[in-house]
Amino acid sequence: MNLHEYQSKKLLKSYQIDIPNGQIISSQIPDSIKLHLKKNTAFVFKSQIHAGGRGKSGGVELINNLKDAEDFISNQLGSKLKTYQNLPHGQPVNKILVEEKIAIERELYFSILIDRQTESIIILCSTEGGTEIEDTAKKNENLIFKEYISVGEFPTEQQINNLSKKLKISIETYLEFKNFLQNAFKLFLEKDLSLMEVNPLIISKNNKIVALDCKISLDDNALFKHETLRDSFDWSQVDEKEAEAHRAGLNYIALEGTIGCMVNGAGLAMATMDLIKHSGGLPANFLDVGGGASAETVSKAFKILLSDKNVRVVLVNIFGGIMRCDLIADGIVSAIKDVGIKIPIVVRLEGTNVEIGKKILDQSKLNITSADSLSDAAKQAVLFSKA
């Protein structure tokens, strides 16, 4: 689960990590900021969306007068900001973070994340903080510094010293850096984060370590322990169908194709999408209805699939392990009648009572094509999608 920058910084501040003084606005500019702008005091205006690349897309500006500030707010609030990370649709800007301008001496890159390959937590740092960190990682890996921390452990003095030397932290700033790193790591552990990225982490003119920008992602599996953070998630930042699926207890991700997919099991869903692509089609979504899919669950899933106007056919691929295929078939027929589906439905069933399930589908007299295999189902769906 992703947080907005302003939410991430609130967390940082609660762990004694310095951030710029700032204020969130969702409509008009507060009088306190107007007063400073009239005196040509500079502020950084930052549109809040769940995507990087805002600066290159006009979502971050340094402004020192009231007219430019009003223009920025007028152009950004209520619009969809598109960056290289959220194309093609962009994400809505509902809030803008206005922060003080800080005199920067140096920009660094700092992040903490889970490294599943080594089954450890990794701290990544670089002297090349800022907007081009991805290019730095590709072109000059020697400028990316790493320290691995075993799960349950804490960064040692030696590891902190190593990073400090590689980042060329001065003697005057070392204690600040050490406190920052320890507090950041504590936050990462206590809030069950999967990613914390501070870019840039700056050293100010007065040798202070300040988090100028921050991105935080929480582990979805641990959200039950952090209800306040869970409830603060901004659902406007995801596809409306994804939000509706979440409320219905379904796992759904919107894609750009024309073949709606309804599958039970994440692995089976991925295999289904691969076969659709292999057969010359494009999946419109990933949708896992779970192993115990009921008629009500299937009905909700159909409604979500059909809310995507690009969907021209639905491929249902269900393995009847926990539930019998005849019960699943009854649920599919009931859901189709309930929703009133007009487009073709291709169904592949496998498992207990599969023949009875197929018979139920065939006798329904609905626009259902029963497939004998997953490959057959994918080919049938692709043909319907291009008809």
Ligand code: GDP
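In this text, the rigid core denotes the largest set of C-alpha atoms whose superposition between the two forms falls within 1.5 Å. Numbering follows the first chain given and starts at 1. Quick caveat: nothing in here was measured; it's all calculated off a predicted structure. What changes on going to the form predicted together with guanosine-5'-diphosphate (GDP):
Hinge assignment between the two forms, options N199, D239, F145, H36: the residue at the boundary between rigid parts is D239. A two-part rigid-body description fits the chain between the two forms; in it the smaller part is rotated by 12 degrees against the larger.
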Second form
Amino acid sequence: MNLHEYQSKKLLKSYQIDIPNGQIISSQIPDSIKLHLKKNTAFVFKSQIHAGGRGKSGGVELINNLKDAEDFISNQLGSKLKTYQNLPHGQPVNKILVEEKIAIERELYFSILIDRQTESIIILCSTEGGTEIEDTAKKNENLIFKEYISVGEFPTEQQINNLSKKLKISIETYLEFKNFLQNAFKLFLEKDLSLMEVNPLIISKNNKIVALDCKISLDDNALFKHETLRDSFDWSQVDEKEAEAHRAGLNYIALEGTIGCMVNGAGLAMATMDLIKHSGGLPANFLDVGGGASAETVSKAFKILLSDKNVRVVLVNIFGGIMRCDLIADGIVSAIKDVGIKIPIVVRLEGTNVEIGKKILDQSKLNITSADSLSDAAKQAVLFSKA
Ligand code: GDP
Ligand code: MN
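For comparison with the form predicted on its own, provide the form predicted together with guanosine-5'-diphosphate (GDP).
Whole complex next, starting from this chain.
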């Protein structure tokens, strides 16, 4: 689960990490800021979306007068900001963070992440802050410095010292750097993060270490421990269909293809998508309706699938293990009638009472093609998708 920059910074602050003074706005510029702008005080205006690369796409601007501030607000608020990270759709800007402008001496890159390969936590730093770390990794890998920390341990004085030297932190700033790093690490562990990226982490003209930007991802499996954070998730940042599926208790991920998939079980859903691709088609989504899919769930799932205008055919692949196939077939038929589906539906049922189930589908007189096997179903669906 991702947090917005302003939410991430609030967490940093609660761990004694320095951030610029700021205010979050969602409609008008408050009078206090207007007053300063009239005197040409500079602020940084930052559109809040779950993606980086905003600086290069007009989502972060240095502003020192009321006219520019008002232009920025009216251009950004309510619009979709596209950056290289969230193409092709972009994400809506509903909030803007207005911060004091900090005079930067140096921009560093700092992140903490989990490395599955070494089963440890990595602290990754670079002298090349402010730019995309992927670029630095490609161009000049030896400007990226890493320290590995085993699970249950903390960065040692030696490790902190190593990073500090490589980042060319001055002796006067060392203690502050050490405090920053230890607090960031503590936050990473205590809030069960999977990623914390501070880019740039800056050294200011007056030798302070300040987090100018921050991206935090929490481990979804640990969210039950952090209710307040979990509830602060901004659903406007994900695909509308995915948000609705989540509310309906469905596991849905939107994709780019034309074949809508309704499957029970994540493994079966993946196998179905593989077979569609193997047969020359492209799935429009991943959808796991779960083990005990009811007629209502199936109906809701159809609605979500069909709200994707690219979908030209729906492939239903359900294994009736816990549920009986005749009940599932009833559910499919009533869902189709309920939703009023006009595109072809290919259904592959397997499991208990499969023959009765197929009969129900055949007798429904709806635009349903009943398939005998999964590969048969995939082939049929691909044919329809190209018709
Ligand atoms: P991103 O492009 O989405 O990663 O957004 P950032 O928050 O990293 O902002 C982009 C760039 O704006 C930073 O790398 C800084 O160079 C610049 N910037 C942001 N805040 C300040 C500030 O307070 N002072 C100055 N001088 N520059 C800033
Ligand atoms: Mn950044």
